[in-house]
Amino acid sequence: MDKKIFIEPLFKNNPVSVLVLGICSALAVTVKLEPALVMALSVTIVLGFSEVIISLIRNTIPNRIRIIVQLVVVAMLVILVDQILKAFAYEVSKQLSVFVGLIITNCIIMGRIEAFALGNKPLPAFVDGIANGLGYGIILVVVAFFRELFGSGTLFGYQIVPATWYIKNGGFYENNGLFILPPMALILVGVFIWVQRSIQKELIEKQ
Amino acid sequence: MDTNKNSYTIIYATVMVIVVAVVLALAASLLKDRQQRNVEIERKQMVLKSVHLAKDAEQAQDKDSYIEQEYAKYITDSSITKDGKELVLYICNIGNGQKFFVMPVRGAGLWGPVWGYVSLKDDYNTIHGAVFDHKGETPGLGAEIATSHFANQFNDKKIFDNSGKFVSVKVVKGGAVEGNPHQVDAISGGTITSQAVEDMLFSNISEYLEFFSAQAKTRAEAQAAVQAHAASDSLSVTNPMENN
């Protein structure tokens, strides 16, 4: 199996910088880490999951319905997730609640199994799901790392900035509100996708 | 076999759904009495939260059984009647006479329900302890009302103005004015989640309002009671000395 399948999606080919899909749910969930980090690993594993078992059932879906069929899959998988969780895990249910909507409609889960799990075999298809799952969750631990360290001050929860620094402590330094904010989400992974055209120069369209 | 022909299509979605629904419904059949269980505790851990109980639940061995013997110590169930309609009101008993009324609170948030628990010292008045929660408020904005650090605020604010009339507690936009004891802190970027909670507040409060007065009014009279016995004994004491 070809390597550039798992390492592509990560940074070079990133779903979310390269490929533009799933900003919705990359701007909502980003102001703080934790959350960020649960989506991130719910979207991969659903992402791995469905393309798995669209891969094995590629042959057989009739064309005219196929996105139906992907929506009814990735749909149930999550479902069956959530009520999973809520029985034996119901904290992490509870933090994962607001996220079931989001993961359904994540574009990327569509837009990965239409481009790869219906031309390929399971295996590949998992590798590719995880691949982009979690080159999703890089975006977005980074602009969550910083939303939150500027917005709130904090690191999953903790304090970071010390109180002593705060004007209502008698500092010089309030937290910036923008950052909390969904605009600055979109400036951030806008930043990121500067950074990465200035690395990876072929990513540039021609004049 | 030709997969684009109607009938194909039309099995094939048959099936699918049908399927589907099958480990769909069995998932949530089986799985049911676990879920309900787990919402009951959590239930349980938040009336034992509102009234600072049961702080080491994370750190308990068997977080469900130790949450249900706290509960048990410590809660009764009971309700109250109003307009015909059913009002709960938990009543927390944690000895050396002090106690403490747990109100359940409901309200509508920014995206889904939000409620939680609210419990008052027996003057029926000051906040003992909060705790809230919500079903999809955005994480890192409304969400915050269920960290403690938003529910902590509510501790030893009160409901009543200094003439007695009812004006609960309202969360402000911009900050709360430094000692106003009716007054907290909303969340930055949460304008609507807090309103709710405010709202909240006021509403499902305001429904026990008759209750409170009327306890607040029984308790006066059998403190005058208990002071006219105490006088009428003094007296008692004093007579055989004035007979003497």
Contents of the next structure:
Amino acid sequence: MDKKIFIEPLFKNNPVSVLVLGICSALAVTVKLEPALVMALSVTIVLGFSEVIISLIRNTIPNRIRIIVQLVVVAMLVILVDQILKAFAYEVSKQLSVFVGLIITNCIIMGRIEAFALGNKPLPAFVDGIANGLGYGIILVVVAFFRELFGSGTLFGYQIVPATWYIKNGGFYENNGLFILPPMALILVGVFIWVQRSIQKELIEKQ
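Instead of the form predicted in complex with its partner chain shown above, give the structure for the form predicted alone, please.
Partners and other molecules omitted; one chain follows.
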């Protein structure tokens, strides 16, 4: 099995910073690091197993209903993940709210099923799903790291910035409220896209 299947989605062909997919999640769930991490893991699990299932049954799916079959498979996995979160991580599940259900419409999942799972065997399909899920998750976690740290002074809900640093306590620091607003998520993702294209010159579109 080609190692590129796993390695390239992590950076070179990252689904967010290169293909510009899944941007909505960066807006919705990256105010705090914990829900961003849970969302990243949820998408990775759903993507990996949905690609396996579709790969296993790809030769039996009539072409005219393949999108419906894909949606049914993804929806089933999303429901399972949602119920597990409600059972074992209820507080995080409440923070994610409807966004777990919206994994069903995540264009990364449908895109990889169409582009890879329908034409490859189960093991490569599973690796491709996990790799793309991790590539997506890396961006989410990094964005959430900066948003929570500079917006709230915390990480995973734990205070990182010492209380004595704050202006109200006679210090010099104040949390930047801009970081907890949705536009900052877009700005941070834009920075990652800029960095990616600065490193990989071949990604720059020719005028």
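Quantities reported herein were computed from a predicted structural model and do not represent experimental measurements. Positions refer to the first chain, counted from 1. We call the rigid core whatever largest set of C-alpha positions still superposes within 1.5 Å between the two forms.
- The rigid-core alignment places the CA of P35 less than 2 Å apart between these two forms.
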